[in-house]
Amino acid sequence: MIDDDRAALAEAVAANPACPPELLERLGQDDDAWVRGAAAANPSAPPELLERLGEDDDDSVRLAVVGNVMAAPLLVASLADDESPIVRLAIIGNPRVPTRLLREWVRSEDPDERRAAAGNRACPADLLRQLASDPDRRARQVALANPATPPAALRPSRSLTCNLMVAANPRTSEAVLRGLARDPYVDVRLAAGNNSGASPTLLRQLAADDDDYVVAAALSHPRCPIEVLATASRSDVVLLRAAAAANAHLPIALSIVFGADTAPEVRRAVASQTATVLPALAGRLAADAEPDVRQALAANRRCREPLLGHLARDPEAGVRFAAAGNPNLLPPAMRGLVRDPSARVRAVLARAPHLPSDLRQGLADDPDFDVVASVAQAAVEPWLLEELLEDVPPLS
């Protein structure tokens, strides 16, 4: 094993949130910045252990003290004052920092300060009402673009980028993004029909837009009435029976005449559905000629076992893939993937967290390096993250 690849079995290890105690104080003193800086960011990481990798002379260490989601919040604040900008930043953009300090920084004289805080969705709403009107271009779209901003504040404005913001702000109001459904800019236009707040009347009008895509995104809205969705199985147009196809709350009827369709982009849309997969529906899509829907079935979470045992046993790599990410492949057909002769259908396999402990051990001792990477990341089994690094020399 070469040094750079031990270095990334040891990084790999200290990320993984089963890493034993003992195990992880041990990484967090690596000599590699890398090694403590997964240790740092590790949710199992003890508190005593944050606190020293947050006086840690890496930046990008002390970086992950602070974006670790158990670190305590007075060992975020007391990097308030970092050295570095970046550690700073993100201190100032944490949504955990003492609100405080979030009013000294909008304060600030630094931009890049008021945008960070604009950025934080914990954020203070005066404060964001605030950061919304901000000298600075970059502050607003921060802050028209942060979910805890009020809607009174979300307005349109002559900017082009602050209006993107707005429409696709889900707390925007429906008055508001109804006027920018008709922005002379496409961009703007299908950012409002992205936006999860968009109303079935909204989109019904979206559904209308010249432009194809700014129509793509809302019959592919979940709000999209149902006519819509009815109209545009008969488009000549690929893209819009294809969004329409992939609406999460398609009706069965139109997944059947989906599920039919001639092009092969409608029917892997129909295939990735988690609304409604029937079981005739799903035979079919598993034995169609283009890979891309066999695979799309495959990474669906609506398919189960036979059918995704089939699926493993697919000619096609990409199709194996699928199925061996799929949370409802079951042991017997993990058995058969463990000798896949495609290392990333291993390597996705290895990442399984219901995968049996023999498999896993098995896979430890893969010829390639990534699976063996991925068995640690993924491995729930102490005494095997501990077997992994047995090869690894002594860390500082």
Contents of the next structure:
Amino acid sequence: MIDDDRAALAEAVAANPACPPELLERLGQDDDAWVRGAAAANPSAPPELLERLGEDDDDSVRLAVVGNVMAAPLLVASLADDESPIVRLAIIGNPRVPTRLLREWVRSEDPDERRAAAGNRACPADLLRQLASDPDRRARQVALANPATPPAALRPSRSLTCNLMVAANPRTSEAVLRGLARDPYVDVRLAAGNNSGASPTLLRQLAADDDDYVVAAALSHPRCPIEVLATASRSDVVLLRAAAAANAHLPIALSIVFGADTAPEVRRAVASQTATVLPALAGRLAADAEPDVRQALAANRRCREPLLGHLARDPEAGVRFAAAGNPNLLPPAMRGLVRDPSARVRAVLARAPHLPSDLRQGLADDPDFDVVASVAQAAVEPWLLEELLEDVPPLS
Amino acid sequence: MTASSRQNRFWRRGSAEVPTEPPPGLWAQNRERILTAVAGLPRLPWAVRLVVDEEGRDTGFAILRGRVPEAERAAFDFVASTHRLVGTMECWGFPRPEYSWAGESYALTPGEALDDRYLLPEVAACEAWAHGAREPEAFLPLDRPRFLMSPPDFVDVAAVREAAFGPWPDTPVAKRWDVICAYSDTRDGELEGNWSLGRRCVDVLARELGLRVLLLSRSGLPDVPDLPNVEVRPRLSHDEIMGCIARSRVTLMPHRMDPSPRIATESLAAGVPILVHSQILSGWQYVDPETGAFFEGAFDVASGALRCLSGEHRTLQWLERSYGRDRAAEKLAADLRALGGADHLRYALPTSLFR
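Right, the form predicted on its own is done, so what does the form predicted in complex with the partner chain look like?
Next comes the full complex, this chain leading.
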């Protein structure tokens, strides 16, 4: 029991990017594979530690090394012959592996290796074109999903899953997307509506779809034409008004219209969308009778003091939670939340990057484990991290 | 307060704030006996599983969960001649042939009735259907009795908690991720998991709310949001997945077409609320103010996540009141009795549900 408690805190400290190298070195020798895995995934892990953990007995730890963005390309490549297929395939899919190795894997007889190569974002276009017609269905599908695949290879077919990939790929040509936007399957049309490369013309077409969810995807797309959003503001369907209200490029005039909507879902969407929150409108939303609306505003990264401080004193814990997690919250408001009755509010506050040191130290003494673990995950003070792990059973 | 006393508070705390396990039910009492009995069964077609009682005895019913390959047709015919068959919506697209295997064909137009032209022989052999769909008539033969029962109902809570938390399921676990989104790494994963929406949701949660997101079985895929707070892992073992769920605060389920989302009840068993797409085929029945929330799309997923993250949920207690292996087996027994099963049948467990 004691070991498990210690491991939980140790894992949190090992995952903290501010964990000092010496402590990470120690945690990298922990008995618990979850703790070593957290150290191996930590971007602050020293190269020597990553090298050692690259030889760890547990494949989840070696996998974490491969996934660490700071792992040296040579170290990653050295694990290419790892005995664990999970680790090997993760390496093949790693954009930092040398192209010459990728060329070998594309010729592999193992379809899993070809599939992993097809998923590599750095895979050269000629190889992806080849993989887009691979005899293995899954390799083909993954190649069709790869944004690096040349548009010429992104064609519709009789395969529903392949069409889904092509409809979702941002490099798919407008002509192909328009065809797929008429597919009998909702999933394919939804994928086209969620495609970041969808043009305003295509979104106009999808906004006239029979399925409300396809229309909603088009309306919430940042490139949806303004006149389509304006039409949606007069829709009887709350889902569609809410989707339009959440559009990141909503014009101010429509923000005002949606901000006064009778449906709380629509007002909530206005409160949460990041692009346009007018001070007057935000003030009205901050006093909205629906806690969900106030919560959405409190979580909005454009919401600032003094409104945010006001929301941090909201009677609803959910609103205070959102305010405590907003990086714009200033220390005076943070002080008011340190003794919040909700442990969830205190826990999210403990993870705030700009939390004053004295407040974080106070939260380290919190009676709730999640709050203390949050301190362990986010503290930037090495002494506090050391202290959290002091007096625990010795590491073997 | 010193570090020592700080640590000791948690060591002493034990299970005070974590719900304790209920008294062992029939499954726990008879687990070994049932497993032994099942181990003695002859090899059956993959798509067919017998239904056993609390002592592992054959109940005379069998469950059909997918298409029967030609190579196993004779074995299936034997089972069908000796057992009463109940179909389940457990495998993606089944029993509608429209997506066939892995969505490789467009045999049946969406919305078109599942009539005799498309009825597979094994589908026709089922006298009733168990499902988790809100609109079962859109997926199942129209002329057969239907009842609500989905494989995730049978979640083995104790086994999930042991996999998630190790041998001491009451000890606290530090939450490393705010949101976990687990996919199946199969050819159907994108369809079942509605990846085109899932990807947009992950982007919103990570970019706009700054949440730490873990994506399972999306490793090596090229279209995963490339953000420092989005971590991707490949397909993991069941125990590792449970460990990841336990270390997360919310499970995101953008699924639309998944007929049997086990991750829903497994998350609840691990004490993690679920955020579920409102259009989910099956799994909607596990969403309750005590267990999580619905969302409609990328435009409101952030609000749903905030509700789940800030709310006080009692997922385990809710699950144990409504589902779990013993409760689901008792309910299936009642459904089979209603179909004319033995009056004394009080416990019915499809053998396919063993992990």
